[in-house]
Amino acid sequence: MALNRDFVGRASAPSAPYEVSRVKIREFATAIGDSNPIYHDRGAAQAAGHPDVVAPPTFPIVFSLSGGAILADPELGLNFAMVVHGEQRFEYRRPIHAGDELVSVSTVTDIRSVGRNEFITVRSDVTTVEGELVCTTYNTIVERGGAG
């Protein structure tokens, strides 16, 4: 079954703060396998310009999809067992560090098929608690056999 159209353009409301700590970073950093010392030390961050430790470029995808509620909503019509990861990608503002207290709100940008798939994409705003854009998300969810 098609998803919802009526869903484009319908935003979350934002989410409760999220504070990145350097442990979420550190954890985060190693299960990607990423060893780079500004994401793990301290020290190292700050030597290479930075208040404290930095989160990997892909770290918000943690937090950001506050859209989740959307997406759960029976009216948009998505079969979750039919879901598979399409895409994501991120524009920064600056990067996140620990110590930030962050806030997404998740807006339905597009939804189409693509032959027997419906594809869905989410943008996510994430700002610091007193509105500062850091930096902003775009995931793509593809559902198989939706369109068909």
Contents of the next structure:
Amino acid sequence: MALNRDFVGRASAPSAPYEVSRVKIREFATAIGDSNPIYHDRGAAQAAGHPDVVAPPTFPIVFSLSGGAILADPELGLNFAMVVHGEQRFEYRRPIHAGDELVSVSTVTDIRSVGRNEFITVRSDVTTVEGELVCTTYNTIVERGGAG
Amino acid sequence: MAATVKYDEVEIGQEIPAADYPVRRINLVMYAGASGDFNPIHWNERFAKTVGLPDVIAHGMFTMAQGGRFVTDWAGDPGAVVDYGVRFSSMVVVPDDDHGTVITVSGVIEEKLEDKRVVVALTAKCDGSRVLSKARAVVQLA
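Now that the form predicted on its own has been shown, please provide the structure of the form predicted together with its partner chain.
Everything in the complex follows now, all chains and molecules, and the chain you saw is the first one.
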């Protein structure tokens, strides 16, 4: 089923603040097989000029998909069983580190058909609870056969 | 936030030597737990086959993370990666044996930007197929 184009421009409510913890950064770094001390050891991170351990570049995938609420809206018409990840991008103003409390607002920026597939792109603006923009993520998912 | 690589010592076209990242089923189980993505195509062979996949496949974000690891290892400081984007072009199939599979990542300096930033173009391959395309990282060098 074609996705509902009326969703382009629609934004989520701000997420509940996500508290970035040393333990979660360590767990994520371990899961991707990365033993970089700047992820695991506060002293090493501080020696490199960071206030605390830093999150790996792809870490925001853990919390930035608050667009999930939009994607799950039945009015959009997305069949999750047919979804694959198409593209992903992270654009940083500064590194994320343990102690950050981050709020995400997700906006549908594009819906298009390519062949028989539907592509939907969601941008998430990630700010601190004080309102400092830290990172913007761009997530494109593909619904296979959605336009057929 | 200091990269160990110096901007003035890097040239366009310079290659970053390839690195191999082995992937076994346990890595996907760990990634599922750490990321919160429990889609069964990443751990349940029976389910993967019912939706037309050859076997369990790695999370695209796991593969992207290996590319990120390649760049941060080169740069010396993960905080030096200011932009990182990829397109997922092929699946990483992970068989249920002691070896799994291997993602091989290599890179080349594609462009030198202002403010001591460079664009690194990444190539990620598995079983002879490119698993990422349009993979680019912007890195803040010293």
